[in-house]
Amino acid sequence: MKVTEHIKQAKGTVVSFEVLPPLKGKGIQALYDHLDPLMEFKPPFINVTYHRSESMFKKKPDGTFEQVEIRKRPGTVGICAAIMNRYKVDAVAHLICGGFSRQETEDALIDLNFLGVDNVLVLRGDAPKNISYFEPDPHGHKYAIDLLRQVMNMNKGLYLEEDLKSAVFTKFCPGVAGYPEKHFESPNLDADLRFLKAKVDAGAEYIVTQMFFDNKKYFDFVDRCRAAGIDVPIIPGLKAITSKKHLTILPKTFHVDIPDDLSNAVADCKKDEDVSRVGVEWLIKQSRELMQYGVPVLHYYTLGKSQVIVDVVKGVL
């Protein structure tokens, strides 16, 4: 079932989660292990991230490196399908443009079609690590909107190769990022609002935002695409700190803004176990107000917390 028929059926707001794909040379038990606790809230979908290769320089026997391309985090189209058969939820893949070429796509697109894996989410991806700008691959797409139209040709029929007779129509539901604080590279947030717009008139059927910590900035963004025209669901992304480092990491990989309350509760604490807790009612006082709102999925991003997301649902429903 389509992400979008989830939420006209829901009678009220429903959760659903995002999870990482095991480290290459793991079992997919550990997935299990951080999902079965979950599964008590009924999800009707879990997001499944993709992640580009990267690049590292291994020593050869001659004392000499080579560079190789390494991809950590392989098997999202695979744990779609495992999510599935085991939980009998729907799965929604994430796809990227970084480190990916067109061809490359297509296949990924048919292996979750002939899986009935229906829901994708469709990102351009992030710079490879130690590069400060995003470089598509030389075959791939440059921009998210592009990734989406050539999911929207395969919902019409059409593939890379053109000649193809009777070729099978999908029926995939794309949704698209959305930035609440603006995308770092955007210039401004009616630039980044346009942009969004041109997604959601490309096919985008839904819209799930970046984390943020200030549901002020949430319900300004809403109110923004709403004016502007936009009249997909939009889910609220949402994550709970959990450590004293996250005050200088989440604002420097995310590009989001912590309040000062929270920073400074989070500050004061002495141990990531305090840190845990106040994150946890901080992120449960968030849901609650947002369930108020009205929005039509509270989307977690548990990031191998599963407990911690286990104590704020808890804490909400």
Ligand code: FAD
Given for the second form:
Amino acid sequence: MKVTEHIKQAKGTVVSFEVLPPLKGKGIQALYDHLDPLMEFKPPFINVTYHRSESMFKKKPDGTFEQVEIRKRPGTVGICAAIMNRYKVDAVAHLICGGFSRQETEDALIDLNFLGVDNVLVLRGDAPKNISYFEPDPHGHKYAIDLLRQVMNMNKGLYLEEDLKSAVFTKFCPGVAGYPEKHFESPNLDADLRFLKAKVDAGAEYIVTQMFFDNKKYFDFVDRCRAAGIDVPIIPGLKAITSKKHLTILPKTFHVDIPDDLSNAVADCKKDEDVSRVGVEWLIKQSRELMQYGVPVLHYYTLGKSQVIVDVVKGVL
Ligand code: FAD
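Right, and the form predicted together with the named molecule of this protein, after the form predicted on its own?
Below is the entire complex, every chain and molecule, led by the chain shown above.
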């Protein structure tokens, strides 16, 4: 079932979770162990991230180095199918432009369609580590909206081979990303919102936000989206702070602010368990307020911390 149908059918706010595929060479059991305790909260869908390859330097026998491309977390399509099969819930496959040609994207979409994975979150992806700007694959897409158009074309039976006859119409329900504190490359929030509106006009059926730690940022963002004519559901993306390092890593990586009250409380903690307690309490408070506001879904970035998210959701539902 589509994410948007789940939202329409839900009686009140539901929860959903986002997981990463295992590192290459690892089995799927650790992911199941991570998800099993979260299933008691009956998420209607689970998101699985997609990861581009990374460039590494590998030492050759002659002592020189060669640059190689390594995909550390392959398997998004397979993980989606495995999750649907094991838990009987829907899976949302993330798709990214970075590092993928249109042909590879089409192949992934064909696989997803065969497996009955109808939900996709359409993203651009970031630049590879150590490169400061995003550059598309020479045969790929530059922006999420271009990838979205490819998905929407397949929903109309239009594949890359223009003379393909009687191609099936896929039924993808595409979501896109939104940024309450603006995307870091955008000159301002208005410009970012114009591009977000374009993604919705091109067919995006809902938005999932970047994490935020101050609900006011989300409420203002929703108001601005509605004023700009963006009328699709806006699902808040949420994360618990569990380590002091998050105070510097999260703003640097995700370009989000951490409110004074939260950063001071974390800074005062003596042990990591204390930080987790502060992070869980903060996220429970945030989640309750968002529920009262009437958000359709509380979407938790789990990042391998299932117990923390179990504690949060138990405190919320
Ligand atoms: P876009 O919508 O393409 O926007 C990127 C930038 O370009 C923005 O500044 C925008 O304002 C601007 N822009 C958009 N269109 C145009 C245009 N036509 N002309 C000029 N400027 C334009 N990354 C992963 O690699 N894998 C994942 O699984 C993943 N999951 C994510 C899930 C969520 C909920 C979120 C919020 C992010 C996720 N990301 C993921 C990170 C995401 O890929 C990055 O934030 C990326 O930098 C931007 O992606 P986007 O889809 O928002 O890009």
